[in-house]
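What follows is one chain in structure tokens, specifically the form predicted alone.
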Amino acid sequence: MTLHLDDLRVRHLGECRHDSPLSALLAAKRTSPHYVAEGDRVLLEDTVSMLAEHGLPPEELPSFEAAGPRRKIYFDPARVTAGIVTCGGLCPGLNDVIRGLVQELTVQYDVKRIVGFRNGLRGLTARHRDDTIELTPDRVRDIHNAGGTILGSSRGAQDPEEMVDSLLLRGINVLFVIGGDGGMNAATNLAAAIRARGLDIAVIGVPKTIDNDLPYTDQSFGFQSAFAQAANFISSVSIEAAASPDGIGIVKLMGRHSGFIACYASLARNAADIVLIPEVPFALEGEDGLLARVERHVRSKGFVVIVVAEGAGQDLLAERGLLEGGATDASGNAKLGDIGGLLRETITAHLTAAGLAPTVRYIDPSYAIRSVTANAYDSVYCLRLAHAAVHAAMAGRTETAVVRWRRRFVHVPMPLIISHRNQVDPDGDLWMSVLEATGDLVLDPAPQPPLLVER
């Protein structure tokens, strides 16, 4: 997708008339290899054949606003009522985040009321809108000491008009999602649904998601926590693989349309053997298929370790009749197969016809992996996209998310959030790390993606 420069602008409900409490701070700071003035831009590409494509001068480039806090801001601090809500499945983060658009909010521009909307946006619901929680330092001061979030959540989409309604009674003038590419698709109907009502609500997203699929940002929060987590997990079967006569250890990890989390936590503990993504088609059958592969490791070392992300092989699914048609679920998403318990049933049956006696280790440890506490790294890293997000709403953005994007803090508008998947290019160098890291840097001397990983 080519996006220009006009794709990248964010929308501001109007002019920016109040001095900023923040705007002292702010008048000496020139852009530099720390901070991005507030007038200047982040470059959306930052190679040099790619910025060259567009024969375009600098200011024309695809760029994104930058984050931050400004000088004049939109809405005046005693006026504001602030309202916050977390949507979809859990992340480490949800609760540091929390903490800091309250802190942010109360310290920095002096707002008086934040109302935490209850159970996701089924708390914005007619007959959910009076489940709220009042907001305040000394309420958030220990939240991000425990995962999950003091909110609660829920997936499904709710009535955008009905929503609107309910922000209007509870006298919300900013409101903050937290969610993945369904809380972001839900929030960009919301702000579509205020501005043709022509009201001045600004709605930001801090988007989610422990996957690392949503696009336009450098890593999702939480992400980090997750895989280190999962990390440990792939350590523990290894362990036991390797204590076992043909061993065989299969952790199943996260990842319905991205391999980010099973790359990433084989790439730490590097101990996996075979790792499997969505993102890099694999066969079970034939001498360079999963089954023959998984053979040759345990009689040449005694034991496997194989990584999978929960959305690779639904093909194999598919092809088997193990995939319910047209099924989703509440977020609407195609249900998926259990392609761990198709490993371990084909792997199994195939050793054993080999004449081994394969043990099995199998780990499913999704709910562990995000529910845990943000580490220090996502714990900042939540502080600081809290900041920003505060700072974009008291400045009038709204339809806009705030992101990372080359290490700096951006606007971006949130269609852009969810116009498609962040996903593994098997031709890109983090695939490249992962076939180094387990030995298997050429499988076929074709020009075409490997089949699988393999140590």
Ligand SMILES: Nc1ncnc2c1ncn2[C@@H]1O[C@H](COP(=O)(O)OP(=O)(O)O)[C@@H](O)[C@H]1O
Contents of the next structure:
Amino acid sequence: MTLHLDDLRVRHLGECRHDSPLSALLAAKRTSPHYVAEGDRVLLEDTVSMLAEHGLPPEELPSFEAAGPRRKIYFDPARVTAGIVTCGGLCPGLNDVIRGLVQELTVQYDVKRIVGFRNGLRGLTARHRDDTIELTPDRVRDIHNAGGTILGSSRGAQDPEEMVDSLLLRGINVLFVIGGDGGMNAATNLAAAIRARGLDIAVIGVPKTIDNDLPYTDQSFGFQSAFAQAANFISSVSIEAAASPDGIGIVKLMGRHSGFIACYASLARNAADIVLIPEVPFALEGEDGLLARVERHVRSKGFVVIVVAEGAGQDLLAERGLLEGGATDASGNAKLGDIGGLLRETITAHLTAAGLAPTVRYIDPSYAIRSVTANAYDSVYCLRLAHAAVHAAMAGRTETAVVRWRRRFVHVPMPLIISHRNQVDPDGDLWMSVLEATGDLVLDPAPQPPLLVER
Ligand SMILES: Nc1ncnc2c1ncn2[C@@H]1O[C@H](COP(=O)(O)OP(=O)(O)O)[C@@H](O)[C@H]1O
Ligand SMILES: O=P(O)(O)OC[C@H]1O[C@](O)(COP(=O)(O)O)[C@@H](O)[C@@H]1O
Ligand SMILES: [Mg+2]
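Rather than the form predicted alone that you just supplied, could I have the structure of the form predicted together with the ligand?
Whole complex next, starting from this chain.
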């Protein structure tokens, strides 16, 4: 999809007439290698060839509005009531973001009232809208020391009109939605309903997903903490598999449609022989099928370590009648079949038939990788995203997500952030790194000369 400058413009509620409490700090600020001034923009693309292809002057190239404080803001902080909601699956750093929002709103902008809606967007429905938490600096002081979210979260559909009514009833002027693709979809619908009623309410998204499946963000917060935890389980099965005759270590990791966790966790330990992700289909049978590759590893080095993303090989489960076609969770997300179980069974059967005596060590850490606290890196990231979100809201941006893009914090229009799914590109450099690290050949059906040697 070719994007133009106009596709990247974010919505403003109106003219910024109030002096920002940070205006003195900003007075002398100019763009530098470490700062993007508020009037400047950040390029969407970063290679010479991609930029040259547009054939446009620099100011017309597709670019994002820089995030950060403005000298003039839209809302009078004394009259603002902010709302915060966390939705979808848990993710390390949710509490860090909530804490950062509350601290920035109260300390820098002197906002007096912040309402936390409980249990996800369900908390904005008529039935649950009174079940809220008053968020103060005292209330959030220590929350980053625990995983999860003090607000709770949920899946399941809500009526945007009902949610708008809740915002009006609670007097909310700015709403922060911390959510994944589902949450950003819901926030977009909510913002559209607000706009249709001509209301003066800003909706700012803070993208959250351990799957890293949202586009236009370098990596989502919490992803790093999640894959670091996942890497520990890869170490465990590697040790177990290596210590067993004909050892088979399998780790199944979260990643519904995107295999980023599997790739990064594997690279973090560099102990996997085979990595299976949803983006790269594989066959079980045949000379280059998974079973033959597993057997070759076991015969050559005595054991094998396989990292599989939960969304990988769903076609194989469907072929075997092991997938409930079209089944979804309350939010409409596809329910997956158990690829880990299929691998365990078919590998055991294949190796046994081949005269080996496999010992299978299988770990499905499941929620254990996303319920952890944010690591130090993610904590910094969450805090800075929270600052950017508050600045965006106070400056009257709406239907906008705050993200880091090519190391800069920028504003992305919400429709863009839900325009497609971020996935591992089988032709990209991440997958190439995985192939380099594992030495595992994933051959096309057409025979090709080997690119890499199996180790
Ligand atoms: N396409 C959609 N349109 C509107 N709301 C959605 C959509 N997808 C999900 N939602 C709502 O957003 C919330 C979070 O979505 P979910 O998919 O569970 O998690 P996540 O935000 O982490 O992707 C849920 O309450 C869900 O009903
Ligand atoms: O069991 P749950 O809570 O529905 O969540 C499982 C799913 O949530 C995730 O952790 C992330 O999903 P979201 O960020 O979209 O909520 C997936 O990796 C996983 O498939
Ligand atoms: Mg999602």
